[in-house]
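Quick heads-up: it's one chain on its own, the form predicted alone, in structure tokens.
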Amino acid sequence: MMHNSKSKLLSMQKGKNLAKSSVSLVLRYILLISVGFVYLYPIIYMLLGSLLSPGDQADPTVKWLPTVWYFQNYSEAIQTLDFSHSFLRSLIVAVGPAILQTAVTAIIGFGFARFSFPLKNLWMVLMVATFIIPVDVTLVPRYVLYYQYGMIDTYLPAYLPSLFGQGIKSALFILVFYQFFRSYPISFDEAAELDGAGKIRVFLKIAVPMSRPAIVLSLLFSFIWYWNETSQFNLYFGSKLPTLPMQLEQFTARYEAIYGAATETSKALSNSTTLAGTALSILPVIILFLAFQKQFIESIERSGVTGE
């Protein structure tokens, strides 16, 4: 009887228990997925937007799906951003920094990490100082230094900053790069130089490895920047080599340069084509992203690692 009491009492706590889960595990998809939309909410605006035929965006009924999927916007949004000339110098400006940028704070988290050397800790100071000075700050000495040297409407006001670690946020991947650095034992390097190698070739053999998260990180990061920088580019070379962004702060006027001025109806009219070309844009982005999703959310966890 009293065994029957127990497996009786068993039960009803097991069971207690059971439900209460349930309703912690329904309360926290309820909460992600609120959370999620939020984020997605408007990229789903933009897609389902950038189809809106113009009868759809003069009828007030339609609020989300398109009667009919209307993709001359996006055939008009690609002749008003010029998208094959405007993307593949976004290309160029995006991709070459950042394997410059990413090679080159390698290097120098590197070098913070194993080396010792005079005024180290200074070094590290105006390192960081880099980082926290507003780019603004230094908009114009930049701009005269490049004019004086002609290198205004040219790409080397992209790359030549990454080249010596002074590219778009430099200091945060130098950072990150000299933690991963320390949080290997430094004994691996001190058995490589045993066996005969140089400090190169731990450098490339060993520390580059063990940093492979960090390289994914400072390379998605350093793309995504570089793509998306506009303020600094528009007075490097934006006037003669106008990237995809840069494009897309003038659709208005250039797409009223070549369908016309627009009237405040035609304005409304043209909103689905302006919303192609964003999606068009951020797409490159959105695909980097999905491509290396794994590696980045393994790069994100790992970068708060601490050194022995």
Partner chain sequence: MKSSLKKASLSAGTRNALWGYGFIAIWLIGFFGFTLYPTVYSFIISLNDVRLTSNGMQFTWRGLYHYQYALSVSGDFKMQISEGLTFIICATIVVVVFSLIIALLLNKKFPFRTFFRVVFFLPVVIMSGPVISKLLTGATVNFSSHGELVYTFLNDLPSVLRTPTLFVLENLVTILWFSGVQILMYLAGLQKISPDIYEAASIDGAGSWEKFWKITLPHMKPMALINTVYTVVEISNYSGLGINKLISNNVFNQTRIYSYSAAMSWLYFVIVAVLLILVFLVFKLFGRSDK
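What we label the rigid core is the largest C-alpha set whose atoms superpose within 1.5 Å from one form to the other. Remember, predicted model here, so these are calculated numbers, not experimental data. Positions refer to the first chain, counted from 1. First, how it differs from the form predicted in complex with its partner chain.
In a rigid-core overlay of the protein, residue 28 has its C-alpha displaced by at least 2 Å between the two forms.
Next block, the form predicted in complex with its partner chain, ref. the form predicted alone:
Partners and other molecules have been left off, which leaves just the chain.
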């Protein structure tokens, strides 16, 4: 009798939990969809808006869906952005430094994680501090430095700092690698050393393969951040070697230089053309992200970004 009522109670509890969890699932979806809309809306707006023909733009009944797929905006935007050149420049500015930054921060992270040496704590603190120093503070002296060495209007200001572990958010990646190299047992290294492997071999053959997620994370984030960087690079080589986002910043001015300012004879730069330009400058990164999104998310979950 008692047993019976107990199991009844249990099944009641179960039913209650089930109802509760389905309510919370619905709530979760409502919240996620409504907030996710904030991120999706501009993207959808950009993609659909970039396909509106001049007729559709003038038509107040056309709000979202274009009546015809109009790709003229894209060809104008490609002209305005000088797409093939700018795209290549963006690749040069993003791929090289991303690889360099990953390799160098891994080496530095290994040094901090696996060796003890005098003043180590001081250097660690200073390294974290470099993350906090705003870009603006070192903007002018770096410019002067690059100017003195004749590096203005070359890609070197993007490459050099990353070669020395001072690239965009390098401190963050050093910390990620530091965490990672500390998290696997040191006995792995010791065993290899007993077998006669040197420190460099240990780093290359054990530490690096073990830190795959950190490498993926560093490569992807570095690529994205270098691709999107404009405020510093504009000053260093923006006038001679503008990347896609820099061209986008100057979009209106460039459009008018090519197609003429809005007069009675020539038409004004349309919102749709600007949107097409925006899409062109961001799509390469979005495609990369979608292609690697699984590795991207796994790398974050496994790379111990959080620390202990």
